[in-house]
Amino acid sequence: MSESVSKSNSVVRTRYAPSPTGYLHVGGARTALYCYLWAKNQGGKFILRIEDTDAARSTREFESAQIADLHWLGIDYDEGPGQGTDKDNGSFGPYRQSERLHIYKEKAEWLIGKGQAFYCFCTEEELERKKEEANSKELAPHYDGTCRKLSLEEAKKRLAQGERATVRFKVYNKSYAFRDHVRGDVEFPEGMVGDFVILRSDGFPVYNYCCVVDDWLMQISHVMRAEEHLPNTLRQLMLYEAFGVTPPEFAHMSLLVGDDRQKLSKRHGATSVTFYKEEAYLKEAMVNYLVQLGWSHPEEKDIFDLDELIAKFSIDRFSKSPAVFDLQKLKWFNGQYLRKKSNEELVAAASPFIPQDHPFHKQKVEWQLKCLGFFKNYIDFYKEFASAMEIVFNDSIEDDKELRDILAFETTPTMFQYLQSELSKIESTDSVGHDLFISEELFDRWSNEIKTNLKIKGKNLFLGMRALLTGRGHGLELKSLLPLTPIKIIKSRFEKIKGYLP
């Protein structure tokens, strides 16, 4: 085998590397979210990497749930996993750890013969108590070098005679240092770690490891993950350094954390991406709060789409800041991508979160339009448009002090009796049932009337109409609100609030 040479760095490529060992989480969304971001800005690939080594807990299930979670959000992947396309021909293949394992075998055995590696013959119970006895002498709890110095024909003769080894990366005391994008210089003093694992005894790679041979292989130029992460790139740098490699660049993000300041775990809520899609949250909402979670626009804008942050993003606008899942904030995001929608999409889109008993099944398009396009100014959720749409479809009053004061203004009965002769007027419904509506001509028309012939004005007109014809004190827009009432329930009301008059 002949040695490594360094990759070019020429062409951005980005990974993001998952364990198929739950749901997608919000903090690795946002991380994917911003590989796939520098990627397509630099005119990169973004490559989708399984790290599925740990074989008791990972599933395909959940490697196809946690694609399913970022194709949703628009995240697609140039490299990765097929699921039945044709990705799983790219060059730089396989993208499941557990069909690679031949090749981190390969590389061991390579680093092995050039002495940069060993084979360790020491059991889980020699090297516990070879911890706890450097513990008692306060020493660092490091690897004491006993199968360092075997010779690798002793090590493959024990070997064959059916002795289990893990292999072990040699590491020499020297410091390290690199540049972050985020943390900027960082340094590693000498002696924090002693000759680590790289294989385990079963052959199975740790991750560091793994993690170094898949991003040398498949070329990738830029690291961006979490900021716990930074303690592992000490490790991966003696890696890159023993292979001859030129490390990618790295950029460790803030942590995601929860309103007590802690990682953001499920003790704060729920943390997966398949529960925001499944609540309903819109797509658009979700990438735009999770891209400000650590990074900032630089036109200091809150609100864009996915097209304008791959031309605007850039990785020297990450904050060191822990950022904090506010799920109020994530509910504004959504409730303002909901407002961007139109009347149509709106109808497509929310009906089915309408129960379909409803009321609003049965009016017309034309009536369905305006509705959903007016209730949209104040809600969030598509499903909340149901319990918003009540204050037109229940004739209920709402008895309470602002209600009973209004009905006390000495206009008011007068306006009563204009309004129950007008209402007497027209009908509650059409030939064949269906629900009749007043226009907002109409409404125009009574309140110019009462303002002209009956002289009422200010607060007494307009407090006045809303309390005799919505049994309400107070309450949204009454000139949209009203047209949007069957008039049935108008006149239930209207009979009702009779009863409440002094």
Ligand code: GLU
The other form holds:
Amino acid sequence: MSESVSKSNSVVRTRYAPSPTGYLHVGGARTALYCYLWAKNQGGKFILRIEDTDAARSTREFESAQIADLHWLGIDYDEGPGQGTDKDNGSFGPYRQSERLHIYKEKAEWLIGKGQAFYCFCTEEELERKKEEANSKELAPHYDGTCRKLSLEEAKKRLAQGERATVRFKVYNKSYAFRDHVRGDVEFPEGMVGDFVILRSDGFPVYNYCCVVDDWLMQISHVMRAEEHLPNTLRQLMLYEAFGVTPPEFAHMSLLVGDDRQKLSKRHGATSVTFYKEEAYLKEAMVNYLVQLGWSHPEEKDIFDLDELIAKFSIDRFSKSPAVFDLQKLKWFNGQYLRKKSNEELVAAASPFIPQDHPFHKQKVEWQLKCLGFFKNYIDFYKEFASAMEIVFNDSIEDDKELRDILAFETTPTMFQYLQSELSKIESTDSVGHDLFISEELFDRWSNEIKTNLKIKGKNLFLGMRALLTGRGHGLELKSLLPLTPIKIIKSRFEKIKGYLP
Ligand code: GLU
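Since we've got the form predicted on its own here, give me the form predicted in complex with the named molecule too.
Below: every chain and molecule of the assembly, starting with the one above.
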């Protein structure tokens, strides 16, 4: 077997390699996004590899949930579980590590045959004792080499007799260096690690080992992953060397931290993409937000969609410093994308978030379009529409000094009489009991007549109309708000306001 497989340097192949031991973490989603964007930017392939060698904690449910969340974000993989292999380059699957155990075994045997790995019969207890001994002597807790000295024949004899063994890699005594796309030149001095286990006695591989075998055999060109994996890269470089394979390029992403600058965890709030999906965050906002946590747009833009990202993405604009996962900023992005939606899109998407018994649902589509188109300017989330709309369905009076001061204007009685007469001329509901609304034209006519005929101007005009028709001293733009308020609500407030006139 020749272990020197030549890699086609021109093809970009990236992979996201989650362990299905939980839901998709926002940090994982960010990594997946970067891998996806780089592959797409380069016309390459994005691979999803499931690292499920921790059999006790990995589940198919978590795998499916993570895939569903990636899909929700628009991160679709070219190769992965249930998704074809690269036709041009032959088959790279299977894509679940638990289905590749025979490959890890075969490659480990090849390393053993080459003298680069050995069977290790040391028991857990022995290893623990040796580690404690090394600690007490203030020595590095590296494997002491007991089984390194065994001949292969002797090891095989012991295996045949039923003894269990792990497979350990014989580390090279030398320093290593590589160039990281985020961190620049990284150096590992000699002696940092001792002979490490690559296969457990149950045949399951250890992460650093199967990761290298898979990245190599799946012809991954760029490995992008979290910064916490940086120390693992040393062991991985040794393994690439042993296999005679050129390592992929690496990019180790800066940490995601909470507002206290500690690594992002549940303590800081929800960390799973599933949570944000269920809370109806907009996927466009989520993608835009996640991407700029550690990467910046070449034109320093804030808002960009997936297509623009694919076109503009590059691996030389990553930030070295930790990125703060800031819910306020995510909320801001959500608001930006919510406001980008057309009124039609909003009615379709936001209606389910407005309680079933809300009067919103009883109104005509025309009104619904206008209503959401107006209130979207004051909210960030679909579910905030209901409370923002309160103001048009609530006939209460907000009694405060501001209101009382306006009602005390000397122009109020005249204006009150005028509006009373105008309101008495219009119906509140149509023949089948549906709410009626005033038009913007009618509102303009009232304002003009008050100005021209009653000679009431400026703040007396606008604050006076607001106070009398909404029962409040301040609020949103009256010309838009009033035509969205059922006439019956305006009339009811107007009746009540009488009791507050000086
Ligand atoms: N399964 C590893 C993780 O979830 C993958 C790390 C890597 O990308 O190499 O952290």
